[in-house]
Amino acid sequence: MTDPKQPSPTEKLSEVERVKRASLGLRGQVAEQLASPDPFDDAHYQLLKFHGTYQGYDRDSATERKQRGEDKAWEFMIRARIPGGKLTAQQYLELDHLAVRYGAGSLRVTTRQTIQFHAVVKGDLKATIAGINDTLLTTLATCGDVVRNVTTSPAPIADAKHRRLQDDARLLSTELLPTSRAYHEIWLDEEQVAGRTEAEPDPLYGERYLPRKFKIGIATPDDNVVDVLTNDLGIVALWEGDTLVGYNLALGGGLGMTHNKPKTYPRLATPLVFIGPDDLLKGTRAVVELQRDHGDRGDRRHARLKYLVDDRGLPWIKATLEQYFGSALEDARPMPRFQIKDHTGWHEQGDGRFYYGLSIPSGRIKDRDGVQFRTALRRIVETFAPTPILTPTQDILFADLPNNARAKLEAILVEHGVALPQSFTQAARWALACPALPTCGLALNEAERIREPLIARIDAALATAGLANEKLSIRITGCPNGCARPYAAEIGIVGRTATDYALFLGGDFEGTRLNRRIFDRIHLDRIAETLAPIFQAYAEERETGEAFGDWANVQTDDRLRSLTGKLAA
């Protein structure tokens, strides 16, 4: 195999490789630049994301700002790693203090079960990192080109499949995480090794890490709310009754693509091999290895697994992942169709308890606007001393309640004025949001502040319809890097300029089919306006039980633009 720790000579690397392979395990001067007033630098910029943060700014104000002479309000975004979405009642607890001490009073739950603390300081951001370093959770790659947070099902079922499901996703978080000390020795004070002139070794990072960002989704095929066929691995659990038979892995999943590079797209996993039971960090070692070695590390827009596993063609990927496995590898084996399952409101864990599921509308819990989500979630987790667990859908389970729970439990959210989850229609309720304008650097267009209109626009569509309630995902994303993995939605809206977004449609609800851009350009006050047509011809042609997205794929481009009076894209 190829030695990760040294580039072939005649190897072409990005900047972004030099600086990984210069910064001494991830140290470089990033303790200097922290002590320093001044923003870091590009370099820095590119090690933070390793220990979990990213530096950005304020956009709303930057414009205001610069007219007045002064610099960027410069800010950062903060990742704690947990997989599984799983967390302790205190854990919780001592992540919203943290949140109204240095995160503007907001706790952010993303498309990957984790928190993200928005609006940092970098006079804060040692203290952040380390208050949650002090909840026994870590921000230690949860950013970069590292394996991120892994991802499971989030339900709380009191059974072996399930028990499994969390376990697999810690013990893959535990095992894939880098071993350097600088995130150590830089936000939580560990004594530095003096005169270290070498990095520590890494056996599956070596001193370059991975060409790109590395995600893993663990699912089964009768609750894939992950959307595990998005991730650069995913890995489906298959079962009889109780007994876990063996997992499928699929590679070369990623939702991130640029406009006007074709090279680029987005791209489902293909199942390509089985594992058994055993076998699981053995197999996903493989992978990330495969990967290390050979993904492209001279254009990062062309680094993902997908690229890699495209380029070379599936035979030669599976050969080349049995020689890091060791042996021969099963093909993938059948699998039943995939479903997602709702798992908000009242639910049984199979133990005597329930869980309660509460919609977080893109995932931000913040009082605002008369409405004390972040208070009543505190006041839930005070009281009853649940388990919260976070959604890939953006949502909290509250686990291990008892069932004279329920009156008390709906009555402060009711208090609170937070909405209860049978108030959502269904386009609310399975609607994602990425957090986009202001705090995203990459954002072309808003995405969560829009989120809110938008589907009331698009609900009100459906309505006149006769498809009030429909259900249907929706995704809703300010660039097309895909963080609200748009491409596998129904209806996907991703930001386009400053004012349009591309509208596009025809995947499928489980999130086993891509969808395909048909309006390359529509400006935000026409997109639902676009959508009425559309939704009257599926109302008035559809098959029995026949779903939007299932619809929209069968229709050409061109029909579908014709509803609109638009024949060109």
Given for the second form:
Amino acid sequence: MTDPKQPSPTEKLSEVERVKRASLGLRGQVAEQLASPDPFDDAHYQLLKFHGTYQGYDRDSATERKQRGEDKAWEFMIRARIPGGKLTAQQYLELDHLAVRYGAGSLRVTTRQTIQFHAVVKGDLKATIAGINDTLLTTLATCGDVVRNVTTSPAPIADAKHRRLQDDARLLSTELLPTSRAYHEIWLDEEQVAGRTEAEPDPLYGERYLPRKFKIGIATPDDNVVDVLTNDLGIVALWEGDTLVGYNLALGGGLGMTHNKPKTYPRLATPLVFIGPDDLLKGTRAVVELQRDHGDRGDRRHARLKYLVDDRGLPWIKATLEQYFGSALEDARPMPRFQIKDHTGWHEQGDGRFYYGLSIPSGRIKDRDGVQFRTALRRIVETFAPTPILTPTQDILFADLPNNARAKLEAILVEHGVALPQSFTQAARWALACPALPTCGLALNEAERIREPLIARIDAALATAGLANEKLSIRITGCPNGCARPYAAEIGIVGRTATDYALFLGGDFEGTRLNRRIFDRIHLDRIAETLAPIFQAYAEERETGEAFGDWANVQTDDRLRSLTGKLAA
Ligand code: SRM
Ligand code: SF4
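Same protein, the form predicted together with siroheme this time rather than the form predicted on its own?
And the full complex, kicking off with our chain again.
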């Protein structure tokens, strides 16, 4: 019988597939090229991702440097693996220390509950990755064609449900790591096997790993803060009281697309099958194996599970999944309507202790512009030794606090100029933005750096329409890849050109419906004024309790455009 992890002689393969196979279990020449002062070559740029780092350059200075005849300012982004976003106080302090030493004093909370370091120079790459490992975290498989960091509800409620969600995220994240020791040899000085000609066997990933990145999120219907349906595999845990009934597996979520390429598109995962409480790892493996063996390895733009699901259809996917699982699978069970919980501010954990959720605009923890964000967070962790938990909304929760921590903790924030959650408008509190320029090599336009002024202008437009402090989700990205999940928001603002953004409307706050492109190109300076008459009409026409996204969803594209005086996208 042929091994499905091996390519068939007729299979068309992308260049990255060749790089993976030739890498001897992700080794390639990473160690040799690391020792050279030159940047990594293209093949190793790809391999490095599996080790958790991206080689890029400072895009702000690139043009000037070129004019001066200088090379780009090469630098690295490093991403840690933090299942469910949960750290210990000691780990947080050590990550903070590494950020100061190697990462320009910045920690960036991501939309998948991890920390990214930016601006690490090549000479510090190994020390930073080793330092992250010293904290008992890893960067292995945080990028690349593997199962990524597993996300889940961050709420540290002391009950069976929340403990189980965290345990499940850790279980899947750990069990689905690649088995190659390359990472340990290159970054942690583990002794190498002399004269190695074959990679160590990896029963899940083989030599070729997966066709593309693979994302898993775990939610419960009463807290979908992870946007579970945007994952390749969205797992919804179903409970009756304190008893876990089982899990619905939703397949084929993913948001990346390319402007003007309709064959690429965002998709929400389809709830397909139900598995029992003891089958989580087995069921998850079956889905990963299905994508491993049948995903498109010829065209990376068509390689995510979502395209396989649409190309083959749900009956084929279910029947094939049953083969990997080894028995018939029950259809997904009905689920209640999803909700999203606001974890900012003070909350009781249920064990006499409290957690405090702090909004971090764009997840950027850094001292700048008179706000000593990083220093304040460090002081809080040093003072109270809480359990820090990163959220999929780029925020942080400090758990396990005594009630008497309140005044002192808030005083530390105020003293360092950090805004308390209650000072944010709802729009600002829920807004997400990806890093985009200057660190992201794919950015067409700004996101993180324009988030605050843009949200302020949108807030002003809301206020003019009588909607001050309306709760709605706004997500901004510098390109259509969708890193801040803009297509699952009520308002998605997506980098289109160096000056313009596409505007998407009509998603829902709970992340169960995609929005749609209403305007293809709007100048940054005109986004708020474009939204203003739409807000006005919503304020006049909405039914009691009707959310902005739900109202926009039932308007036609032409109606929404004509409100702004524009008749075309
Ligand atoms: Fe992402 C690529 C940042 C969550 C879809 N993403 C990138 C890269 C690595 C750019 C690159 O490939 O050169 C970005 C690094 C920028 C920088 O300067 O740091 C990047 N993605 C991020 C983060 C940091 C955004 C954030 O604001 O936090 C998130 C890190 C998550 C993590 O900790 O692992 C991040 N990316 C997402 C999400 C949201 C999610 O998973 O919940 C998505 C949409 C869901 C999805 O996967 O479809 C997402 N990122 C992409 C894509 C499009 C994938 C596709 O199928 O087409 C790319 C580009 C690619 O893979 O080719 C991408
Ligand atoms: Fe970069 Fe685009 Fe992702 Fe933003 S959405 S981080 S610009 S890849």
